[in-house]
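Presented below, as structure tokens, is a lone chain in the form predicted on its own.
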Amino acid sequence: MGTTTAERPSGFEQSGFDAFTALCPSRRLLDTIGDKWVSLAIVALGLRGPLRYSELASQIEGVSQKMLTQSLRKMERDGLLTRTVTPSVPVRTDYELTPLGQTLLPVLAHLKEWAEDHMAEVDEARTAYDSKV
């Protein structure tokens, strides 16, 4: 069952757009902006600057050179960062956000630190629950 528009917070559907909806394609969105490596890219980019790909993945520990790649292109895709290649020896690609995905950083930032500040108690109740089933 969905939800209705009274149980909605106004301002819902100023944008047009509602993500309660299955064919919204805002989710399509939301999808991007809620892949792991799309997140830490964000926020890398965001409180370091521009960053080379080599600098990125440095910073995303764990992260494939494939995913790396597919995320970047996602984001660029979507306007949410820009992709400057110099020409030089080897050639320089350096990546920046842009003033939309500029917008993301806060929300995004507070969200990594809420999981590394509440990390311990989930570790918790997830071997809480594991221990019932």
Contents of the next structure:
Number of protein chains: 2
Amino acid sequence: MGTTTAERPSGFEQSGFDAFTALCPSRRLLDTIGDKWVSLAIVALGLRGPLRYSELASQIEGVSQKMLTQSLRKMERDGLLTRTVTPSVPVRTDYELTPLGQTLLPVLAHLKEWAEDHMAEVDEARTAYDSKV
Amino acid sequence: MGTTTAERPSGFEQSGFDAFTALCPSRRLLDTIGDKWVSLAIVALGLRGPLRYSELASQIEGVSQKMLTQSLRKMERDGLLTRTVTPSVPVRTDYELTPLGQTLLPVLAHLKEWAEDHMAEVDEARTAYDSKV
DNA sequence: CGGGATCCCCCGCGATACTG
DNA sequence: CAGTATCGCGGGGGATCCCG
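Switch from the form predicted on its own to the form predicted together with the DNA and give that structure.
Expanding to the full complex; the earlier chain stays at the top.
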């Protein structure tokens, strides 16, 4: 726990200030799930199990072919999902979350929880801020 | 393309995840804390209490003055922190997390926890992926 | 069907200079 | 000290074409 002041949420003191370097784990996680298509793909795969490329593309609205492929490759490289190519004609490719990738679902659920609990306050603050400027 | 109505398959609403529209709260939260300087500023203010502009600038290594100001303004607008200007000579400006902003600290702590628990696996997966390609 | 390769545009961001 | 204003570029990402 905090060595300085009480009332500080635990979890940040131990690692010191490596959160302020580019290579810190938290930073890299945010870089990953902060990617719009990455997080959407994780949620889609988490909800519906394995999906084909075209299924992902149709469910994640607005994603370009290039960005979807790019995001999926990055996730595969990071071990978050598996990519299974069936060399039929035409080709079939299935994507599925790995156990590691599945551990991100609760994390995203926490984000969702905060968002649903507090985003209305953000909107109010934003409206108030804009109205007086 | 813009904000066309999402034509996603039925069933997402039930699941609780509505992440496939651009305006969904979770999406907006990720847009906020996905911002490198925003999350770093929140952590810095959470750890060390109120800080002056120059203190934030020195603690968040590598941030440009423009981006720091821009991020802080956005956070103020969203009600995540307060900006207090003391019209002395020279001017003094203090930034402090609001109660709303403080509620983000546990969320970021969760992210940090996942990162510390699993980022090593990501690195292994990444190394394995790179070595066989 | 599931991409890879290419072109190109936009704007986010840094650097710099100036002000209250 | 804590910003604002302006310029310039680099690269992220969409659009398009093509291929196995």
